[in-house]
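In structure tokens, the next block holds one chain alone, the form predicted on its own.
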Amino acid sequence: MLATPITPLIDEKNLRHVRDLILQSSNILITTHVSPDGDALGSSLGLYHHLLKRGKKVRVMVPNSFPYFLKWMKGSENILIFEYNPEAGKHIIDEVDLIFCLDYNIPKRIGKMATHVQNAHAKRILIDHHPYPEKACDVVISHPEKSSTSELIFRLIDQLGEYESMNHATAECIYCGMMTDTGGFTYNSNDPEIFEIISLLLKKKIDKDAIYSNVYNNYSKDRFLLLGFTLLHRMKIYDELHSALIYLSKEDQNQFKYNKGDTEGFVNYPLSIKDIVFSTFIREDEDYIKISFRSQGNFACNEFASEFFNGGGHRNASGGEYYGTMKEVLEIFENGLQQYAQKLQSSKR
């Protein structure tokens, strides 16, 4: 029997399968996507702490490093970073008997780990909230309508009847993931049960104000200088299309001693401008160009991401990538705006 008023979401067959796989496994690996964000780490570490409490051998492995403002979460110091030692990472993947695939819908989102995870003898459980998940895993729990993968981890624990045994560390990580994937509960968070879940997490004695401060009041001085430069020199407004663009080259970032995570949230700033419903942030990385999209109201930025940048995501929050020059990606973006002009002009906040 469920210990909380949260509506059951996960199919009973999947729930039984997950329960059985956890019981049968002694060596568990939790994986998440490239450039892990708050939801990726919150869901992974939340599940990590819960499984540790059950006496399992558990590790979390991520493809590459993650932002400094997420390193306060308990257990983050134990996360294995695949790119630092791929051979050791491959050995760990080969020896485990159960792999959780959290917050990614297709293998390519875990980068160079993908082939090893796909070829592993271990059973795989996918838990995610992005559309169009791969079906190759032994269990697929996919709910794109939900706010975050962290919310799904809470619901899994709850439906397993284990809310009462949930510890403080698990609750703290889950809250962080839910908070960051909704912009502090400012978008994709109209489901009343989200706040029921928050109430239940607060009963585990988490300090939501401290969590907020750890994430959003923990930036470097250089990050703020970079933000000022971006808004002043690298922002373009397309008034008639209710759209905004900000972009940064590698040279721009190097001027301000860029560290991973320094541009987190930049894409949201133009949405504060009156009548802007579509914001895009284009950032040049080492091997490719990363593109983030945010929208408000009825404009589906994930459709734009899919059509022009091999991307996807949610209606109001999505991303893509491009392998080429900044000049090329800006041209593709502006051509895309013209093709979507009618939808943009008729969109509402």
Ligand code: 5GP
Contents of the next structure:
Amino acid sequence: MLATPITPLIDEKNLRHVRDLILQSSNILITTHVSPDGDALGSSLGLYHHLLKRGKKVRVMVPNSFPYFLKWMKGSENILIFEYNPEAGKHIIDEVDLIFCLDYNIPKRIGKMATHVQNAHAKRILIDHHPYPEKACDVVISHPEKSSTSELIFRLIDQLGEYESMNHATAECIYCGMMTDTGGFTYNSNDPEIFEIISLLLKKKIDKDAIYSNVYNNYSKDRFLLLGFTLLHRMKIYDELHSALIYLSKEDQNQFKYNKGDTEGFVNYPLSIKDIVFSTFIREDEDYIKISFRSQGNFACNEFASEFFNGGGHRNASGGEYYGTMKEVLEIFENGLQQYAQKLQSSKR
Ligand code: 5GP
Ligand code: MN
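The form predicted together with this ligand is what I want next, because the block you gave corresponds to the form predicted on its own; please supply it.
Every chain and every other molecule in the complex is listed next, the one we just looked at coming first.
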């Protein structure tokens, strides 16, 4: 077995525990967070393909559906969507021996699956890069300093000594997760080992350019028009606070035949304006209002998310939700901005 040049990260005790739990289990479930993104699916499907090859019965279950531009990923057609059939979902959660909790730190992030996963008789392994992980799992591998959960899955496989046997599909999924959680390696990605890992993935013959195109150059015409509309008619810049807001009502989205995932990435655009350190996107969803925050530099947008919107996430990418009207949420947001005025004005990119 040839060693890769990647520095071991996961501690020996956890590694041994994961190895044993995988060995002892024949029926494995991989779970990830609501509105799964590239990293959620990349880490889950990456591990899925790897464990399948080891002859395990493996399934991936997510709380709700995922965007169309992630459907190219191999295995995505087999993903179980809990919301579509909760009874069948509960049954599977009850019958498995081992549950992986990937890319989420607390049960709340898997929505209606949470109580079932918490009460399952299966052992649980949490692998994640969000701060403040739930400690109740049997193994907790939490590295908030790392780019993505997909990177952690790579490191896990590597540390288990299984890089050589890693297959093409796993490599593709892991690359996708690392790419999407770093905005195509434009943030959170200064660790030189990220590029060593990419090099090792390329050796598995992944086509990284095609993966980029599949994710970022695959939108509908309507989505592009919705972006134009949003920037022109639904954007507010708070110059003195180095902040920007975009917001979309249900009606706005319907005008452009909204499809799940169409607004993915919108929140990043205002950060390309000079001196903006904080960008917020407020979007009316089916039965709640979804809020996304992004920041650049030392402004901790997860603090803002947790203080005003019961949310959380990373320092530079976080989110929250609100149950009420758009008018209320905009008011809370603007009051919040005023409270954070000093922090915003002194933030450095
Ligand atoms: P996004 O804006 O892409 O939905 O979410 C960005 C990041 O914020 C996610 O990776 C996740 O860490 C975090 N996040 C989003 N929504 C919520 C939420 O409602 N609660 C918490 N705790 N974190 C969230
Ligand atoms: Mn992630």
